[in-house]
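We begin with a single chain expressed as structure tokens, specifically the form predicted alone.
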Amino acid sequence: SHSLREMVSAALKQGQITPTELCQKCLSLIKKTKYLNAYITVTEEVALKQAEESEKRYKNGQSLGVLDGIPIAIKDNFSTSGIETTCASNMLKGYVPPYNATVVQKLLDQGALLMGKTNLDEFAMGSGSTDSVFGPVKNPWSYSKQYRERRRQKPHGENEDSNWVITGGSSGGSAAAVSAFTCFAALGSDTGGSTRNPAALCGLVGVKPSYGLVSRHGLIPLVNSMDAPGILTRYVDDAAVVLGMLAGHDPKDSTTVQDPVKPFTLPSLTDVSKLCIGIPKKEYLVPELSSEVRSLWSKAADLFESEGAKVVEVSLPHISYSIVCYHVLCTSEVASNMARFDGLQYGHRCDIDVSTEAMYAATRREGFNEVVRGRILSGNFFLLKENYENYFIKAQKVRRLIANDFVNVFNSGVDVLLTPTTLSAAVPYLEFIKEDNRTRSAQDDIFTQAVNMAGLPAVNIPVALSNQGLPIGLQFIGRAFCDQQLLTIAKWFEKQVEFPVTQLQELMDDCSSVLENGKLASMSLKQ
């Protein structure tokens, strides 16, 4: 394995390339992958600052661990200390946070270094990261060697400059940034499928943790109860070593697990004959699955069989209730959340002063985008005092039935569950955008919702490149707060498949000086 604590942390400490050096290394690629868009600030002053310090800790040989000296980046949907923090979207312009999200505090703390915030779709509301005020993010697998040469073949008259696929949605910008090199980890939120989602069609490891194990405290609030910080990196050990940063008490976070976690590093699995794998076929076969999704999917179920693991059918009889229950929810969610937009304290405001309701009005219109729009007013008809009953409370009722069909299945001695995590590799932007935003979540969610509402924790694990020479990736599902076997199951399939690193030209022409032979592009954190 390549990862990022075998090659890069090693670099480091062996001095064979010193944190400035790694950081000027992906600030060029940030400005050579620029037309990616998965930047909405790019923060050189303070990644450089950081860098600086960094060294002086390597040189005296008291650096801080595996992340010391390495590039992140971050969601603009996390409050960062003193630097812009958008949300994509015009409410937010502007507004400079005074305070650290405890996730960026603690990768801060680890001596990581901040190479920007990125882009997403406005609020976090989308599976495309297209509905950005700052502009759709575009997936770098779009200018990759294997996508260019595999779609060479057909014939195509159209202008090469709208040929360009999403990366999914919505931390689309975190998922562009690592899956283009510009760093080696991303954080990104997960609220129905928002880290999942795009680490599939941008050929990434996908993380979303327990709903607990990890501090909300300074993630911009979606929904409350499904919300989770998600990693991004390009590696399983990789998402590991950041997650057992991450996690843990949160006094600023309630909802956080009181028990001390304890960092984990991942056991190497090497028999699986012990294991149970679940297959939800009945509820995830669903006629949209692409055919080739499928047959990935059955060839993974194949290997875990093949390997001595038992590969058993399992049902969540209710789970076709997810999508309109996550509708009821999330909206209803959504609505109370975007209150606070109001115009009065901080971010957008109108010119309007006729009086404070008109104020109000037209600071929202300005600030909010059609689909956030659209969710609070859903919202809100959902919380009125008379529909009150009949949607959010049977909503919430539907919520524990599909949580407890997890339970079931897990207690029925299955270990881990493997689905598809999306209907199909990534779509051109031009097909994707002639569909609603909210048919678009509906469908491009249906995998994963259902995890958030139950607090399960999830991973989607890159398989193989479709013939069209895009990303395709699988979901593991596992037991509440067994992140760490979730992971270490992941990792030892992850090692079966292969996947092959993206072939940017970029980096090709970057690459060829760091590290002897180019290894920047298949290294990790991994010691």
Contents of the next structure:
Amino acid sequence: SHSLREMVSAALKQGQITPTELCQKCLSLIKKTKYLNAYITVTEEVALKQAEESEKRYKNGQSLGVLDGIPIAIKDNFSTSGIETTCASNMLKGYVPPYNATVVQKLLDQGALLMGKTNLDEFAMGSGSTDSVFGPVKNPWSYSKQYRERRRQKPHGENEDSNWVITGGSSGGSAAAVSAFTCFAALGSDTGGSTRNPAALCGLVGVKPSYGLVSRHGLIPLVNSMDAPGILTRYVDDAAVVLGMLAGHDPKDSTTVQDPVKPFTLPSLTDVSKLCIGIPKKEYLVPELSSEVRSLWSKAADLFESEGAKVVEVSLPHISYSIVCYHVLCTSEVASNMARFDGLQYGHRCDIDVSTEAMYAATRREGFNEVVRGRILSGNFFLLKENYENYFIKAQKVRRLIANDFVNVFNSGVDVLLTPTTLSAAVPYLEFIKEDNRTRSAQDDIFTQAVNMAGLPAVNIPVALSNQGLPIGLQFIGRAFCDQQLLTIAKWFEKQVEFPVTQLQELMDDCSSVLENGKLASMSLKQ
Amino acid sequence: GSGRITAEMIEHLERLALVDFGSREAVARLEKAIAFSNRLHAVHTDGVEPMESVLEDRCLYLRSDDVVEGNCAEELLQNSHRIVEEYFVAPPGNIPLPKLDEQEPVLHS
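Compare with the form predicted alone: the form predicted together with its partner chain:
In what comes next, the whole complex appears, and the chain from above leads the way.
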């Protein structure tokens, strides 16, 4: 394994590399990969200061643990004390929170180094990371040797750069930051798939924990009944380390459960013969599913079967309505949540001063993009007195049927479900923007949002490269609060598929390749 | 319904939402969103209770209503554009937005 615990943290502990050196390498890569637009704010000074403190701890033999001295990044919809938090919106440009989100505080308490705040779709509404006021995020794989070599064989002589592919979203900045080796872990958020979708398209592990396991205090809310902080890493073990640190009750978030959580290390499964893997084939085998994803999905099922696991076809009869149900609940909660942005206490304020109402309206017109305004208007429509029962309550009823479908499947003895994460590998930006945000989200969240409706844990595992040289991932879905079991199975699967490392020009140009997990220890040992 | 949005509905929603449609396309997008949502009506939900939260089966913790932190008024006021002493300043209230026909034409022509 090339995980944090075994490689990077060990190298730090043994003094083969110092936190400051590690931090500087990541900062230099952030500068070299600036064109990806992964970061909205780079917190260079903060990171270097934290690295210095971490270095002192290591010297005194008082390291705080696996994450001490490890560079991380945070999606720019988590509040960070004294550091601008924008949600990639004009509405919050210049907003400096006076406190840290609980998850941010927990990572800092472990000695992690904050490299910066990452780009996203405005207010996390989107599936491409293309709808940010700071511009779209580019997928690092667009510039990988794997993708470029395959493009070269194409007959058209297009401009190289116009072929760049999207990261997926909405946590695309966090995904690009980890994928380009500028940090080892990043926080995203996941309301309908916003962590798993970019993880799939950027070749990363992306975890959406059980609803209620991880605090949302300080995460600027989108849909309170579904929002979850997400974790993006290159390896399952790393995600488990981070999840173990973040999980647990927070007095500042009444929706976190009080069951005690211990930091967990994942056992290495050697025998999967006692496992039962459910395949919701009928509902997930949609016509839009690309043949490559379909074939990898079926190969993955065969792999479990050949290793002795019981692989069964299961049915989730209401799941085809899930995306519609999600749309109604999401826009309704968004309409309610976005009411807080009025220009008075924080955020953007327009110059109009004739009346409070006029000031509110103009502030919100200037502050929100078209996508956000559209969702607020839709939500207000569904919440109208005459529509409330027919749309909002109706959607809440369908939500129960969807959640029950999962309960029934797990009660029948299934340990985890195996599904695709996305319909296909990442598409070029120019192709992606041909459809509007709502249509895109309805397509791209199709396999992921039902998990949020039911509050279950799920993880994307990168599996293989497409014919184009771009990552494809699969999703495992677990029982509520069985996150550790889910990740244990995911780790076994990760080991079998041996997903390749991104070959980035920036890494080959200089010695930054020490950052490629797995090379860190060997290279520094030789020095 | 046909999914068509009337001018009255547009005005009503704009007032409630305090954002405007701004263009014919935005209205068309809402119409599409409603048509999409109408698919829900094909699901039989007789006797099904609405689900508000997946944690409905357990007691959630509420902390006691004690002040544990505070004295941060100055810090909080720093994020506001208009303040006087310790107050947020709003323009005059109780003035409704202009009626539809008093507004400058945007799309209601």
